[in-house]
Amino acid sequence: MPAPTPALSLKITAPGELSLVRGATTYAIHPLWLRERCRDAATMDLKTQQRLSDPSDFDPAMKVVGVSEPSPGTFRVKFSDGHEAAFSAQDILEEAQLAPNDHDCPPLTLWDGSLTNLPRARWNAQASETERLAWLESFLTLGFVIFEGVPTSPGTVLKVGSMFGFTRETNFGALFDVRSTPNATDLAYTSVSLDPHTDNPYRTPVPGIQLLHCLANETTGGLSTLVDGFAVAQALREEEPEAFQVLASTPVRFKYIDGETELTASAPPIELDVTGALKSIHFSPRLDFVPLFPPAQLETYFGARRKFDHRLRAPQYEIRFLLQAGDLVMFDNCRLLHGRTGFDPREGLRHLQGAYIDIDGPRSLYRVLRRRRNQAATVRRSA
């Protein structure tokens, strides 16, 4: 059994020096970090949080002259340049326990086909943030969730979108119908089995969040399919390195076309960020076009899309549900695939309505209801 890492902790290690300490582990923290996130009114504007001045003005040789301790969890500093500031132990430890791509959301839990629980939720119009913050907190760690009981009238789509964020319009507009009709214009619009895609990767940047609200379903088709592509990317990742590696630098080419519009955009099929976390999925089989590289390149290209592609659409993988009327459906497009199953029109109407928001918006809210939720219970304890 490992040892449990030692816990991380702030002291004062010399006279001008405060250092984070973790175990044998002690280092001082660099003094222009600690100028930057000075909280006074004369460093920051209060109301807006945001920098009075440019710190990269700051002198280089900046040190840090002395540091106190007045009460315990309050670090007093003084800097080279005469600036005094009082620093939060709390503070400065839940930064320095960040990751450098974590931006202070729940860790992401990665599943697969064997997901039985789904993150359903009744839909409440005047939900409390203490609903909100639970439904926050299953959408930003599975990726997706389902609510239900969401009335069937035309647009509601776009009151519960505005709930987490602002649409994003497209060329299909603020909202768009999903069923299907004669001369459709995209594959989604027919009534064709939709194998799993991301949507929109032809756009820059791609809209990151996608709700899709049943108004009715009389087919006994048409299966909304979800596939969560970073649990497959990280196995993939794990299993063939050499293929994910291939996915992950080579630039493919995602191009839309209709009457009035034409869309292009760029991106390798697995996105990963500056430390090698995965960022986003960008994967629609019915519209890339890998460039015209050299045969042995296109042939290790296109078997790394085959290994990746086929556990995509493995069953390992899938989950499938039925979107009946008054289910919606929200789910972040940079992670996860969606499809569904083939469907006789001829049954009855399967009439969905489609929205996005930006990928920020969720994210956002659930930081500021998880802030006055912490708040209020500091007040509560304080009482």
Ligand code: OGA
Contents of the next structure:
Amino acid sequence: MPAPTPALSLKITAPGELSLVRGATTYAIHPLWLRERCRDAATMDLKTQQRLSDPSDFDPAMKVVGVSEPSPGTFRVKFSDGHEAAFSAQDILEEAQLAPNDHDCPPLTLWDGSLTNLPRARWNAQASETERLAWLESFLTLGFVIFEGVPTSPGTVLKVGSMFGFTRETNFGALFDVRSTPNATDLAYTSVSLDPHTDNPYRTPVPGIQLLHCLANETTGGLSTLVDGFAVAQALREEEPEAFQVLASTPVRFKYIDGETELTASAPPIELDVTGALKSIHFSPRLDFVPLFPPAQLETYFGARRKFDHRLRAPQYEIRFLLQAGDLVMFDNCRLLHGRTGFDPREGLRHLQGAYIDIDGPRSLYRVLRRRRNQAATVRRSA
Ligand code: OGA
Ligand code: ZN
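Okay, that one was the form predicted on its own. Can I see the form predicted in complex with this ligand too?
Below is the entire complex, every chain and molecule, led by the chain shown above.
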């Protein structure tokens, strides 16, 4: 459980001092932090909200020489370079509330194999903004959403993807057909089972979001599997902290090779951001090549990978479901691992179409729709 956030407020603490009060802690806001946030036409282009001057050119000894609160919630600040600007307390507090690595989006809800209430939604290409916000909330908190009733005409996966972000084309094309074929260039294009993996860890950057759309499934196997890699990494961090550290600090090489393509990239299986929070999982047991480290280091790495992998494959963490014709699963390829059980192609056709979109599309759309909803609510309130 994250600790509750202490209440935040702003206070004039001295003639030239605007302070942030965070619970029991109070500190004066750095004058340069304020100066570079002035939102007047002299400091920023009002249309694009982009700064007009380089903030590193501001006087390094900048001071606040006067602060007043002409009306509740608005502060007027006078700077030592002669500039004066108004600040909305709400804007400052909203920014102060964000954790340093926060995406300003709904917080993640980590899940395990006991997740039975899967985020399913009826697909509607004309969905209202409210409906799309609800889909995005599911996707951003759980890392996936399953749409039902998506028309099974080939190529629809690209239309669905483009509702949420920009297509990330690869050497497999803008979309790729996942079905059992002879001379497959990837094990996904056979009928074998696929252990939990993230897609394309051999690319930089890795495709952020994957969509898999089922056009036909006439077999009894080929169940889809998903695992919340962040939940498993979090469990490892608590239960096996040394293994966690090893996986967060070992650069593993991933490779993909075919006639026209040779891709390789290095990444730790558990990638952390600068604050130490989970950022991305890079894991594919069929594509990873750890460098030839000295034996003791490799022994430790292999032990850590085994602990992670065994958890990733444990029913405790995995969910399974059958994609039926018209189902489409969209998932975060940086957080979730996916796989499938094997199937017998003699039973019938199993055909999925897949595509990737960039990781930041749904977050951007979520913010835009949330802004519009809040603006509409303000207009209704003031009407
Ligand atoms: C893939 C993949 C899973 C499936 O194409 O990347 O993992 O259900 N496919 O076939
Ligand atoms: Zn895959």
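Take the two forms, superpose them, and find the largest set of C-alpha atoms that agree within 1.5 Å; that set is the rigid core. Residue numbers count along the first chain shown, from 1. The shown structure was predicted, so the numbers you read here are calculated from the model rather than taken from an experiment.
K.L.:
For Ala14, is the C-alpha shift between these two forms 2 Å or more after core superposition?
P.N.:
For Ala14, whose C-alpha is compared between these two forms after core superposition, the shift is less than 2 Å.
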